[in-house]
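Read the single chain below, which is given as structure tokens and is the form predicted on its own.
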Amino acid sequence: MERPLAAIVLAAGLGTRMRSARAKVLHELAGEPLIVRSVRAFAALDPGFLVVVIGHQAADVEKTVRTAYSGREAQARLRFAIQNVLRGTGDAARCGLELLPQDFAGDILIGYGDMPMLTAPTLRRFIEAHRASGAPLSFTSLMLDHPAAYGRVVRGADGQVSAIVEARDASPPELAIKEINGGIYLADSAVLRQALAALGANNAQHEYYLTDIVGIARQRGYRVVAWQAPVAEEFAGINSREELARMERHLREEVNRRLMAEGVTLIDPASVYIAPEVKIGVDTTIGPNVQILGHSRIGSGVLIDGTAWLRNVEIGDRSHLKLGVRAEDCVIGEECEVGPFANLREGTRLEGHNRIGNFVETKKARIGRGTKASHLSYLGDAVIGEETNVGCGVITVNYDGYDKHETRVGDRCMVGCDSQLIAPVTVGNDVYVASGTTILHDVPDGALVMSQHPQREKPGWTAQWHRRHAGHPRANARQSRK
């Protein structure tokens, strides 16, 4: 029977080197907060308990994590521990341990909220190696030619791990060590409780170091194993904006290489930003200055001209996004034409073979197959049927100052230019809406609807108007141009 597993993610720190009013773990990498990417690897292990230790801007960090893991089962396992006074990583781990049941007996995995490249498969390999070793405590280690400020792994004459020494507390011989601490720990719950209880703050920072649990465990006769990770890049943390930018560039290049190898054309890979979670079909072409973020799904044979911002979108095969399209939390069916300069907001669904043209904005709009809105329209909280044409300047007036209301338009309608549909309202099938109409009431199938006023002219009015403004600076300027 597999031992129970709990996970603790440390995310309470200030991140002072970021020089930011925002908590470090809330800064984004490839469109997602660092804490979300870090927690994802631990959550994928399906631990019985997942504790996130928060401190600086605790409410914002908690909200961000809860939003990302909103499923009922995930929420039941998710817990948040508050580190009210930031006294080091060891104290943060103690805060997290306090939220686990007192009788929890199993393995406890500890990591950090600023390690966004870490993957669940690597963590699984680490767990398997730890359990195969029989040691009560393991941690990840890396071999670096230039260890810089990382903690050094100190080994005894027998080659066994004896301690982890932080760089600021290390002696010159210890600083010469190239094996460094990878920052992930896995311990038997009883041993971890003992080691954390014995932590002291006798160091350069006067903090409780989590790394000290290694030396404490060894002093008490426990064997400690350092598992050398195969891919060092996964264990990189973020401490500055420069490191964040460097990781962003590395991740972007890695994703773009993979996509091109899978059959996607990137006209200018250096200017394309695609999140690792995005899926793109073969023979899709993506132009310059495009961002595709979140869990977007792009079909095959899609053409994205360039300068587009897409998040959590689904795009069907052979659709064409012209220059300047923005789309978020929406579905674009197959063989659609969108843009240039169109804004598809959350809840939009194009059923397929649609045309959404320049300066058209949609929001919570379900637009039937073959329907077009080619110019300068706002379609919000709307359900529009198939093969309907929405003319230039059409607006669904969906907001009364307190609530949003729905507009429904049927199949095969012609909605004339500069018309307003005052929601809630329903327009039937095969309706012709005359240009300039304001629709206040439901319209039956097959009707012509209009609200035109008689046109009037006043001959000579313009000359009189100019005479009334004689002496005005603009009138003088107008005369001088004649």
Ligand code: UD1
The other form holds:
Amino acid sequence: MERPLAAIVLAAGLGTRMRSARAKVLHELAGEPLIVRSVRAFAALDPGFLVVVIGHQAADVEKTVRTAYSGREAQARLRFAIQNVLRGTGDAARCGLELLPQDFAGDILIGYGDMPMLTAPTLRRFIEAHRASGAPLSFTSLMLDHPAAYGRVVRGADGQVSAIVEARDASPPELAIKEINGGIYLADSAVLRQALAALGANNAQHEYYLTDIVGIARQRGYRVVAWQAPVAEEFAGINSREELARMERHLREEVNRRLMAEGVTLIDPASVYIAPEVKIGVDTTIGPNVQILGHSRIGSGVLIDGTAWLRNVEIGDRSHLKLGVRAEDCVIGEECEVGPFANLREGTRLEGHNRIGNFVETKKARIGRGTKASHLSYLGDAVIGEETNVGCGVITVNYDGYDKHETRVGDRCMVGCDSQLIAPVTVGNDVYVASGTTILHDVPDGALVMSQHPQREKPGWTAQWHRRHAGHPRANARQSRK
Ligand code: UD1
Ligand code: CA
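Same protein, different form: I have the form predicted on its own, so give me the form predicted in complex with the named molecule.
First the chain shown before, then all remaining chains and molecules of the complex.
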């Protein structure tokens, strides 16, 4: 039988080098918090327990992780350990360990929450290598030409690992070592408990270093294996905004290269940000200054002119997004024309062959095939049929100050310009709404509905009006403009 596995992810720190009021692990890479990306790799291993150690902005970090894993089986095994005083990574690991059952016996995998590039396949290879070695403790190591602030792997004359020394505590010869600590550890639970209990804080930062478990285990005669990680990029830790930006660029370039190889045209790859999970069909063209985030799916032959912000959006084949479209949590069917300057909010669903023009805002709106709203509209909490024309300036009045209400409009209607539909209200099929109508009650199929006042004229009224204001401070300005 396979040995039980538990995973502990350390994410309690503030991340001083970020110089931020926000906990480091909540900063985002490719639109996703670092902690979500790190935890995902560990969760994919299906460990019996997954403990996230939180401290700084604990409530926010916990909520972020929980939302990312809602509904998943992993939720049941997810636990949050609070590290009240941030006394170092070793202390954080101890906090995590306390949340495992006392009698847990097996392997414990420990990693940091600031390693967003880590993947489950790499962790699996590490676990396999560890188990094959038979050693009670392994950690990941890499060779770096510029080892910077990473912990150095110190080896004895026999070539065996003897300790990890933090850069801040390292002597000049130790600093010259190019083998560094990748920051993932796997240990037999009993040996880990012993080693963590023996940690001291006699170092430059007066912290309990997790890295010291290596030296402690060695002193107690245990074998320790440094597993040379094959994919160095995955072990990059994020400590500063500069590192975050560099990784963002690296990730973005990788995604862009893959998409171009798959048949997507990026007119200016340097200004296009596409999240790794996004799928895009062939012969789609994306102009400059476009962000496509979340789990968006874009069809084939789609044209996005430029300056668009899209998150969790599904776009059908051959649709055209003109300049300045913002869309979130919505579906745009095939052969739609959207924009310029359109705002499609959550729950919008364009069934296909739609035209949503400039300054149109939609929210929770299902818009039937072939229906158009070409200018200046708000369509919220609405269900609109097929082949209907929503005129310029039409507004669904959905909010009464307490609740939102639904507007329904049928097929083949002409909703005249500058009309308001006071929800809840239903307009049938084939209805003509005269422009400037305020619809208060349901309208039956095939009717013409209007509420405008008859037009009246008062000859000479304007001159009278100005005479009445003869002493007004603005009167001169008005006169001189004549
Ligand atoms: C750590 C390692 C270093 C390694 C590098 C790899 C130690 C002492 N050093 O350094 O050898 O090369 O990672 O990226 O472990 N954290 C807590 N509680 C604390 C302190 C930190 O939960 O009291 C968490 C942080 O939120 C962070 C993680 O531990 O996610 C790592 O802390 P960080 O300060 O980034 O460690 P490094 O200095 O990068
Ligand atoms: Ca780090």
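Bear in mind that the values here come from a model prediction, so they are computed numbers and not experimental data. Positions refer to the first chain, counted from 1. Note that the rigid core is defined as the largest set of C-alphas that superpose within 1.5 Å between two forms.
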Tell me whether Ser171 is among the residues that move between the two forms (Cα shift of 2 angstroms or more, core superposed).
yes
